[in-house]
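Take a look at this single chain, the form predicted on its own, given in structure tokens.
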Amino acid sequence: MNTAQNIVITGFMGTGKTTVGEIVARKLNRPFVDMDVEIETRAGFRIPQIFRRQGEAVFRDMERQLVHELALRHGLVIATGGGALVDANNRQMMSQHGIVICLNASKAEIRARLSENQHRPLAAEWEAHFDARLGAYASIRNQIMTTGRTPEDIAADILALADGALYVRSPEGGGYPILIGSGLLHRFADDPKAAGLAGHVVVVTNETIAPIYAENLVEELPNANLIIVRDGEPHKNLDTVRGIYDDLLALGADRRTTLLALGGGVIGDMAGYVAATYMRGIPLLQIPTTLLSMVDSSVGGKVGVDLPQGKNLIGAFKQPKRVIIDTDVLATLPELQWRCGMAEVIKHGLIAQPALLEPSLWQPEEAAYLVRHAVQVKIDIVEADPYAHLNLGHTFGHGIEKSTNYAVPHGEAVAIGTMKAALLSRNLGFIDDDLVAQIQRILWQIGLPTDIALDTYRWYAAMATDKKWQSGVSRLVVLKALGEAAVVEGLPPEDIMAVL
């Protein structure tokens, strides 16, 4: 953690930002300004006695000052006033030195909380106001969502992005963090408070991961419980869901009970679905422990079974708590398994930052730089919304996993999608054989297939139960060049057929 920068919490009146605030100053030892407080001090009146004996005018001058004071100074926790960054110039000061983290709260619960404090300047008018801050709060990068929320679990968030934590803007509003580092398995089981985890946790995993790191965990935690699975894509269906479904009856879980799904993106996507349905939703933690399912799976908040007819299509969005990737775990991970993860930090790669292409990062010793970067090409492309473009060779991998009945690893699947995809970018004239050809170069580096014998008819119509084709209609991802996507629809199938 950066111990000089300012932690600044802001947002709307109502949203907790003195309290959050109070509770992260006081875990970091550090002083806390309320600006507000600040303000009636040196003026001598409460701010609702500035506003009818000077103005709001004179008042936001005051704070427009005080900003500007609070800015240049180090290593404070700040709770700014309900409209201070508001102001682009106070947002800007504030953020170039310091992390701005903005609350937030639905209109319903401000209305509670205002309801008990009629006290506050504009309270009487803060429908309004809500409405008209809205832009300026959207545009601040990290946003926490309140509702519902103990102060606690607030003040951790914050203290994961002080941390140096990734964010995802969830489309929902809010967001959740992603801690990234070495040894957090154990960090946050030292405090599971902190994690938001002092309460009821059931940890679902599989047979593999079990012995090695959940038993444990499961230990470690204050009242937590242990459900295992079956290892593997073939037992990523609702026959495994009921089976979890009858374990957490069994065990009392209810609305409160946090479930962590630990393992491979299996488990990350069978367990997420469980948690968006099991009592209409409970909470969500990740904690992958496969390349794949750090920079892919875990990240985005799509989570699914398999039916036989085709991968992942009963399924919902369900966004996590956070996400904890510890790149310890990675020690444990075959060879075959970090190749299948290095399939997907390519694409990622490929449709947005080529720096990963570099031979010299594809080492477990890089492990942090890699998932931290593809991380964040995951996030960029999700909070935009075109979750599409993530896909650049999954309908062709989808289509070889449902045709071989998942003997085929997905990393490898993908793998031989990607290369199927830039054969179909180069026939449509986006991209040129040399760039092929250095798709096909990486692939092989990394030791990742190509190619495969399937029959083409069979993988065609594989390819056509996947869920991002609409009304029969295809929807592929495409190269456009190195670094940019594009999605493409209604190909003839003979053109598809042809890279087949």
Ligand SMILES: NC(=O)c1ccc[n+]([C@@H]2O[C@H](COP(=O)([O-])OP(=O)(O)OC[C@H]3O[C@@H](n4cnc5c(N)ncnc54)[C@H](O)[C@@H]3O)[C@@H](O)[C@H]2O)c1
Given for the second form:
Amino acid sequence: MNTAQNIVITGFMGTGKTTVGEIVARKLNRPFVDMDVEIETRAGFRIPQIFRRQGEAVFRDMERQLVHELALRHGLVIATGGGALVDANNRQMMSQHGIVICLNASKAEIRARLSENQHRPLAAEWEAHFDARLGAYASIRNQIMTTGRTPEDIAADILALADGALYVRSPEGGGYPILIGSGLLHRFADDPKAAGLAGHVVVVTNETIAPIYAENLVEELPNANLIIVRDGEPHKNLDTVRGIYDDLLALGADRRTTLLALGGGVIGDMAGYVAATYMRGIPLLQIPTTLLSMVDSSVGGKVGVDLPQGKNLIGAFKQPKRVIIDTDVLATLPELQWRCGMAEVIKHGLIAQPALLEPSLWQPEEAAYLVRHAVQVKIDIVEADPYAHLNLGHTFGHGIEKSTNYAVPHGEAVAIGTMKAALLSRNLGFIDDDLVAQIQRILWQIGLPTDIALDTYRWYAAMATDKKWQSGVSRLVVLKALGEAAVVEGLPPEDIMAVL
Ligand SMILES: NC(=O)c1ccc[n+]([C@@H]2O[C@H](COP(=O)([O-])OP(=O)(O)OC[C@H]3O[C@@H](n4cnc5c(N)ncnc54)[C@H](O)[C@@H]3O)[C@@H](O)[C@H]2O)c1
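Structure of the form predicted in complex with the ligand (previous: the form predicted on its own):
Below, the chain from earlier opens the complete complex, with every other chain and molecule after it.
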């Protein structure tokens, strides 16, 4: 953690800035400044008196001066006044010298919290402020939803952010941190409370991961059980889900139990689906163990299982409480799985972050950097449109997986799908032959396939069962240019067949 950096907590009144700020300051052993208290101490008056006697403009001036003074100091935990960072200059000043985190809560929640306060402002007054300030607050990158959460839990998210975690803003408001680094699994096991985890935990994993990581983890956690399922995509189905429900009931899991998905995308999707549905939803933590699940499936909240008729046909959106990515676990990942994860990294590079296409980064030693930058692409995608991700090559890939009865691993199917999407993009006149050749070279260099001998009619029919293919109308992601993807709808079947 950068100890010089200030941690600045802002947000509307009633979001808990002071309470949470005090906890954060205590945990980090840092000085805490509550801006409103500081202004009152210096002025010798309560804020309502300053407003009455000198007017709001004078108060805002005092606030501005204090922002400038505090921003230039180091290592503070600061709770701002509710309106302090509505001013864009104040926001900029604080974020130049620290990490700014906005706490938010729904209007109904704030109404309930304020009703307990004997000095509460008039509803008409604060509700007008609430609406007027929404835009300024929303422009702050780090958002933490406080509704229904304890101050300790919120403080844990702030500590993660201050420690360099990435943050995903979820569609319902609020969001969750993604921690990336070496040794995080042990750090988590040593102090699950620091990760906002208290109470009963059930780790869901598979028979391969259990002896390597899960059994140790469950032993180290104070109140944890283990559910082990069969390994592989063919088991990502409702039968396995049913088995997990039965095990959870037998273990006495209730709505306060946290489900911890420890494994690749299959475990993440399936355990996530269980967490979304068991007792109408229980908290979920994602601990992805494959490169693919680190850079893609653990982020964004899409969870689900396959039906014999198609992949991921049953599902839900379930945002995790946090994602913990310990890059050390990649040491035991089979090489094929590393390559499969690289297919998703390359996809992210092609659609948004060409820097990921630099071969010197494709080494396990560079995993932390690679994962961080690839995850950021996924975050940007899910924040822009949480429900329809730009999944280059995936509809082609799903068609391969389905028509080969999942004999081809997901990542290899994505690589072939990416190549097909590149060819389609070229045929549509968006990109040139050179870029197509470059994409092929990159995939080959990683050791990924770019084509497959399949019955094209079966392949096409399997693609047409994809969820994104609505009412028989095709919907495919193409490359408009390197670093830019777009969706094309309703292409004639012969255009698609031509690249298959
Ligand atoms: N939800 C989403 O947004 C999303 C996005 C992409 C993919 N997916 C899904 O993800 C799944 C594919 O995920 P995957 O590629 O991670 O496959 P996977 O979960 O099957 O894992 C691949 C293999 O690696 C093993 N493994 C995992 N971690 C290991 C480790 N650290 N050491 C040793 N072995 C390890 C697993 O046991 C498995 O045998 C598919 O079902 C796909 O549909 C979901």
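Numbering follows the first chain given and starts at 1. As the structure is a computational prediction, the values presented were derived from the model and not from experiment. For the two forms, the rigid core is made up of the largest set of C-alpha atoms that agree within 1.5 Å on superposition.
- G472 is not among the residues whose C-alpha shifts by 2 Å or more between the two forms once the rigid core is aligned; its shift stays under 2 Å.
- Put the two forms on the same core and the Cα of G55 is off by 2 Å or more between the two forms.
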